[in-house]
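A lone chain, given as structure tokens: the form predicted alone.
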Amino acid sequence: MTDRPFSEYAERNGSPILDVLRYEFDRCSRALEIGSGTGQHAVRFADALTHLTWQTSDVDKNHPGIRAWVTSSGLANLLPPLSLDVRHTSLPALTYDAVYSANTAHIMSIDAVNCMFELVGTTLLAGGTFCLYGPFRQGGEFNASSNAKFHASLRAQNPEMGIRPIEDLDEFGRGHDLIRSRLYAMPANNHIAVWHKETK
């Protein structure tokens, strides 16, 4: 079996994220995780949120590690990863009532971020919830000097990466019937932004 990849950061931030998801996904039944990474969050959250069927996904290169976590967990409500690249993948409409993603928006191009919101808007049921974890800018400002430095380091690696203004994400959301309802302050100068799909 493939060794399970491990992220100390994912281990640390899992508990505070779970506290938010317990509330935001309380009445949901089918969750899609965009960018499952190592697979650690998926196992933790599926184990704690037993009312949810948790669908992992990521680009293909990360699938072996995610599958190793899924298999070793033995959780019946945790599904092996879908092949998903937000720029190219389409998903069935109105399939999930919850979508979660962590630390993805700042490593994607801004066009890919918009594609992610389009994908979420398509696959979410009316009234469904999208929770996005990571660092954000507000009013053009960073909430900590460490995030300003992180943003600069991202841009140095790839000028298409960077910490996104929450206002830009809200605009993307509105374009796909997603309206932000909450913004939770999290440890390490991060946030969870929560959008709900409008009912029409």
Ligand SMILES: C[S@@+](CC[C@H](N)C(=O)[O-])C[C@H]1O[C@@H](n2cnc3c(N)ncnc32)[C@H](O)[C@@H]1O
The other form holds:
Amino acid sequence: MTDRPFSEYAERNGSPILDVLRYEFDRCSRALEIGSGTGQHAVRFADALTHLTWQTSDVDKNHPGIRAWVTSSGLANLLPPLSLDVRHTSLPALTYDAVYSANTAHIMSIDAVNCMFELVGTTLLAGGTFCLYGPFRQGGEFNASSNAKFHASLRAQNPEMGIRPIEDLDEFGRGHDLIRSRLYAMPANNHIAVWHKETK
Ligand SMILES: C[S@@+](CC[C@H](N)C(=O)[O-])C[C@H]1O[C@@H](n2cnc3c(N)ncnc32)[C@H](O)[C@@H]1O
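Could I see the form predicted together with this ligand next, after the form predicted alone?
Next comes the full complex, and the chain you just saw is listed first.
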């Protein structure tokens, strides 16, 4: 059996993220996570938010690790990963009332980020909630010098990666019926942005 991969960051930021999800996903029942990574967040949140069925997903190379976490958790409300590359995969329409993703927007290319918003807009039910955790820029500025350095290091690794302006994400959202309602300041100069699917 595959060893469970471990991220110190995912361990550390889990509790403050959970506090926000408790509130934002309070009335939800079906959650999709995009880019589950190690699978640690999925186990932690499915264990705490028992009213949710938590669907993990990621690109295929991360599936063995996510499966290892899902299997060892024994949680009945935690589902093994969907094969999901936001650039190529389609999702069934109007299926989830909650979508969560962490630390993905600065890793994906900007076109892939737009694809993620398109997928979220398609698969969320009207009134559903999308929570995106990570570092963002606002008003053309980084909120900390550490984030400016992080952005530069991402760009040096791959010019398609980088910390995204929240205004660009809002524009992608509007293109897919997603309107931002909140922006939570989180530890270590991160944020959680929350969009809701318009009820038409
Ligand atoms: C920095 S990791 C974050 C993992 C986890 N969410 C966390 O916070 O610990 C970025 C994640 O985005 C996923 N990802 C990158 N490009 C993707 C794409 N095109 N479609 C879906 N997931 C993608 C990676 O596979 C990885 O799991």
